[in-house]
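To begin, one chain is listed below as structure tokens, in the form predicted alone.
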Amino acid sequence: METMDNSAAEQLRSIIERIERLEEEKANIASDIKDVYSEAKSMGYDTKIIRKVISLRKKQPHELEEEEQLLTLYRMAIGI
């Protein structure tokens, strides 16, 4: 089995610790987002629709237009 020199071991330890900190921050942010969705729901908003709006806002206008056209086409094809 090979061993790492001290410099490489310290570098690896640093990387792992950074990832662990970021994972913790990510978990905290996910919890905060969940809290905001709960707040929105308690105010009477539909969280499923809020998630859809957020998803739509991330897309470029041409992507939205293409998606809408395909959705219309598929709806017409199945009669809804």
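Numbering follows the first chain given and starts at 1. None of the values given here were measured: they were computed from a predicted structure. Superpose the two forms; the largest set of C-alphas matching within 1.5 Å is the rigid core. What changes on going to the form predicted in complex with a further copy of the same chain:
- If you fit the rigid core between these two forms, you'll see the Cα of residue 68 move by less than 2 angstroms.
- Taking 2 Å as the criterion, residue 56 does not count as shifted between these two forms: its C-alpha moves by less than this amount when the rigid core is aligned.
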Second form
Number of protein chains: 4
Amino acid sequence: METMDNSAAEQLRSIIERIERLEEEKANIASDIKDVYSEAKSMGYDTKIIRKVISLRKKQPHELEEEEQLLTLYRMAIGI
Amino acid sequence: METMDNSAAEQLRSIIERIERLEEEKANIASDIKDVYSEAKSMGYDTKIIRKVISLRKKQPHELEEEEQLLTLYRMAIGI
Amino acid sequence: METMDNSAAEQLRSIIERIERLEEEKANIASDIKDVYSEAKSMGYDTKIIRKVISLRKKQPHELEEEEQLLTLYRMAIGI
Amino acid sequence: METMDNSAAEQLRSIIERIERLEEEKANIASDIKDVYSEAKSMGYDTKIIRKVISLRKKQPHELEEEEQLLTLYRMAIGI
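Target state, the form predicted in complex with a further copy of the same chain; input state, the form predicted alone:
Zooming out: every chain and molecule, the one shown earlier first.
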């Protein structure tokens, strides 16, 4: 069985621990985001609609307008 | 080391093969769906908007109307 | 407001309905797969391990062997 | 058309901006993680195996041992 020399093993351990620390930070932020949504919900806001608004805000105004016009066109075509 | 008796092993194999066959069928249908989208794209339709229309059609008319009113309200509130 | 002519609207509706039918077939197969896992669970099998075995069976034997050797090497290096 | 009063609109805007800031932080950390993987790859490590090691390290030793025994049992049963 092949083995890794000590310095490579140390390097690998260091890489893994850096990723694990970052993954933990990321999980903490994801948990903070969940908390803000819970807070919003307890204030009476609809979190699904908030998510939708946030996704719309990511788009350029021109891009958003074009998409909405096309969506309206398709919806009218099939009567929904 | 513990082992599985022959009939349990056969049963396990049968379960695995049934799942694999179903997974293959599912992958084939996913591929058919992709083909319809490619065809739609080649006809000049916007596939992202088609996806959106399909997701809207899954909702009850009343539910959809309510969501759209709330979205409009939130968008007006933040000026988007 | 721009509108779609009747033949384009019909074509769009046909595309959407084809996708919806395929999505429904796909959902039915996904439900069948879930049923086989439930059946396996009720027979005493561990479905998480079954999923793992199915993912291993997708790999080429040579590829699988190589991956497992490398995993053993990495695990020994960090003592897990 | 119903509208939101100013204080509710301000509150909604504040919620949305807090979520957007957190989403940005989360995206930055996800990008840092990607960078560590790229660095590991450039050093000659197999990033797929690193991911696997990290997922194994999340489990309790006892739980991991049990899963691996069961996996070996299932693999022997179906000859993989």
